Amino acid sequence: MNQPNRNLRLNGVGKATGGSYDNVFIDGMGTINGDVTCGDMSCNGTIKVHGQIKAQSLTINGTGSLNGALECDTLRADGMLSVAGEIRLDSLTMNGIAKTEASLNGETVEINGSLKTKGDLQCESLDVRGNLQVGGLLNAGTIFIELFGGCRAREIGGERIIVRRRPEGKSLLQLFSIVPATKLTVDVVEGDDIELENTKAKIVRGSRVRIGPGCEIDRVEYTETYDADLKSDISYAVKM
C-alpha cells in the first residue's frame, strides 16, 4: 500500500527533506533539500529550496529561492523570488521582484514591481506595471506594460499591445531621480492592435498602429491605420 502524505511545518529556523506532502507550511526560516511535490505551499518568511517545486498553489510573503524549475496552478509572492529553472503555471501574481534565470510559461501573469527571465515569456494575458527584462520573446495574447526605469525584450509579439509611461509623481524614486529612463528597448514588436509611448524599436509591424510621444523607431509596417505623436521620432512608415 502507498504511505499516506502528510503536511510539512517548520516554524522559526528550520531544514526538511524533500518529498511528497498534502500541504507545506513555512514561518520563519525554512530550508527543504530536495524536489517537492505538494497540494498548497505557503511561507511566511524566507524560503530556500534545493530542488523543483510542483504544487497546486505557492504563495510567499516574503523571500524565496528555488535551484530548481517550478510548476503550480498559482502562484502570489509579496517580495522576492528567484528561481533557476523553468517556471510554468496557470497564474502569477507579483508584488515586488521576480528573476528566473530561464523561460516563464502561464496564463495569466501580473507584475508590480520587477520581472526578469533570461528565456522567454509566453502567456495569455500579461499586466506590468514596472521593469520587465526578457531575455528572449515576450509572446501574449494581450499585453498590458505601464514603463517605470528601462525596460527591454528581444522581440514583442501579441494581439494587442499597449506600452505606456507611468505617470509622474507616483513614485519617490521618480521625485528624486533614482529611476534610470523610462523606455521600453526592443527589435521587433509585432501583433494587431498597437499603441506604444517611450520605446524605442527597429520594427513595429501590425493592422492598426499608434504611436504615442516619446519613442524612437526605425520602420513601422501597417495593414490599416497608423498614426504617429509629433514628439516621436520615425524613420519610415509604409502601408503594406
Contents of the next structure:
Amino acid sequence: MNQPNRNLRLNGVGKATGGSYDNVFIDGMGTINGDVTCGDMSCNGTIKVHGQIKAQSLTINGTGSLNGALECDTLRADGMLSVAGEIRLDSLTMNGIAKTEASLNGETVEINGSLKTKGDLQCESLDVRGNLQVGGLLNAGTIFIELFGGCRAREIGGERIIVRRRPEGKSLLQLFSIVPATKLTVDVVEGDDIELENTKAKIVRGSRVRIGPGCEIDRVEYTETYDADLKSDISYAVKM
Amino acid sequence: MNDDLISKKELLDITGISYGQLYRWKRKNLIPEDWFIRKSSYTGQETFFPREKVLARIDKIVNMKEGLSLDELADVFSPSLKEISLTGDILLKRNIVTNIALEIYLKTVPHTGPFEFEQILALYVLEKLLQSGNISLDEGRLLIETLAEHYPAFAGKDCELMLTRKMGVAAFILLSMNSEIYFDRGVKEVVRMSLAQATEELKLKIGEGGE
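Alright, leaving the form predicted on its own aside, put up the form predicted together with its partner chain.
Below: every chain and molecule of the assembly, starting with the one above.
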C-alpha cells in the first residue's frame, strides 16, 4: 500500500477520480470526481472538482471551480475561482475573481480583483484592492480596502479598518461609466481605529473614527476621537 | 425586551472592552458564534448576547489572558475534547478524582491503561456528583454507562446532563443545549449541569496540575 509516488498528472483533457495523492498537476482541462486530499496541487488551465479539496498548497492559473469545501494552507489563484462550500485556509493570494457560496476563514487574505462571499469573511488581515462583496459579517484584525466599483458588506468589525477610494485616474471603463460608482455600502462598521472614504453606512461605532470624503453616514458613535471631512454627509455624531 | 439578553453596546460599557477585542475573540472562537443573536431594532439590526453567559465568559477571558495565549484560551473554552490521556494514578494524585469514583468507573466499564479525555470527563462528572451528595454509588454506575453510551453522539457540541427521580427511581438524561423539557408532577429534578462547563473546569484543572 505504501507506494512511494502517487502523483496525479493530467495533460490535455482528462478526468480522474478523487482520492489521496501526493501531488496533483493539471495542465489543460481536468475534471476530478470525488474528494481530493493531497500535498501540492497545481493547475494550469481549467479544473473542475466535484467534491472537496484538502491540500497543503493550491495554485491555480486559469479557472477553478469546486462544488464542495476547500481547505488548504496556502492558496494562490490567478484567474477565476468559484467554490460552493466553505473555504478554510492560512493564506490566500488572489489576482482575479474569487467567489464562494458559503463563508471564508483565513489568516491573511490578499485580493487584487474581486472577492465575493455569500456568508461571512473572517481573517486576521485582509487586504483588498478592488471589489468586495460580503453577504454576512466581515470580521478581521486589520482591514484595508481600496475600493473599486460598488462594494458591499452587511457588517464590518475589527481592530483597524481602513477604507480608501482608488487614487484618482480616469480609466476607460470609468469614462464610459460601465463600472458603478466607487462606493462601499454597509449597515454597521465597528472597530477600534476606523478610517473611511466613499462609504455609505447606517452606523459607525469605534474608538477613533475618521471620516474622509464621499461618505454618507446616518450615525457615528465614538469614544475617543472623531473627525470628519466637509465633503461627507454625517447626520449625527455622538461621543459615548 | 428580554432581560436575559444584553446588547453589544451595553456589554462593552459594562466590561470596558473594545469592539476590536470583541471581534478578535469571536474570530478565535472564545465567544461562540451562537451567542451572537441578531435582532432588529430601531437602528436596523443589533446584536445581543445571553447576558449571564457572556459576562461570565468575558470575565474569565480578561482574568486568564495574562497567563495564557488566546489560542490556549480557545482550547479551554471549546466544548470539543482535548487530546489528552492520563493514567488512573495521576488522576488520583492530582486530586481530579477520588478512589471511590475511580472504583465505580472500573467496575462499570472494563478498562485498562490510561484514560482518554472523554473518560476523564465522565469520571470528573461522577466525582462532582458524588461529592455533592446528590447521587448514590449505584446511580454513579448508571451515570457512567449513560455517558459512555450517549455522550459521543453530541460530538463537540454542548449538552446538558440531567438527573431526575421519581419515587426514588433515578433516571439520567442527556439533552442538547437550551432545550426545554417538562415532567409530570411526581418527577424531581435533582441535578442539571452543562457538560461544556464541566469540560472547561476539567481542562483548567488538568492544566493547573500539569505546570
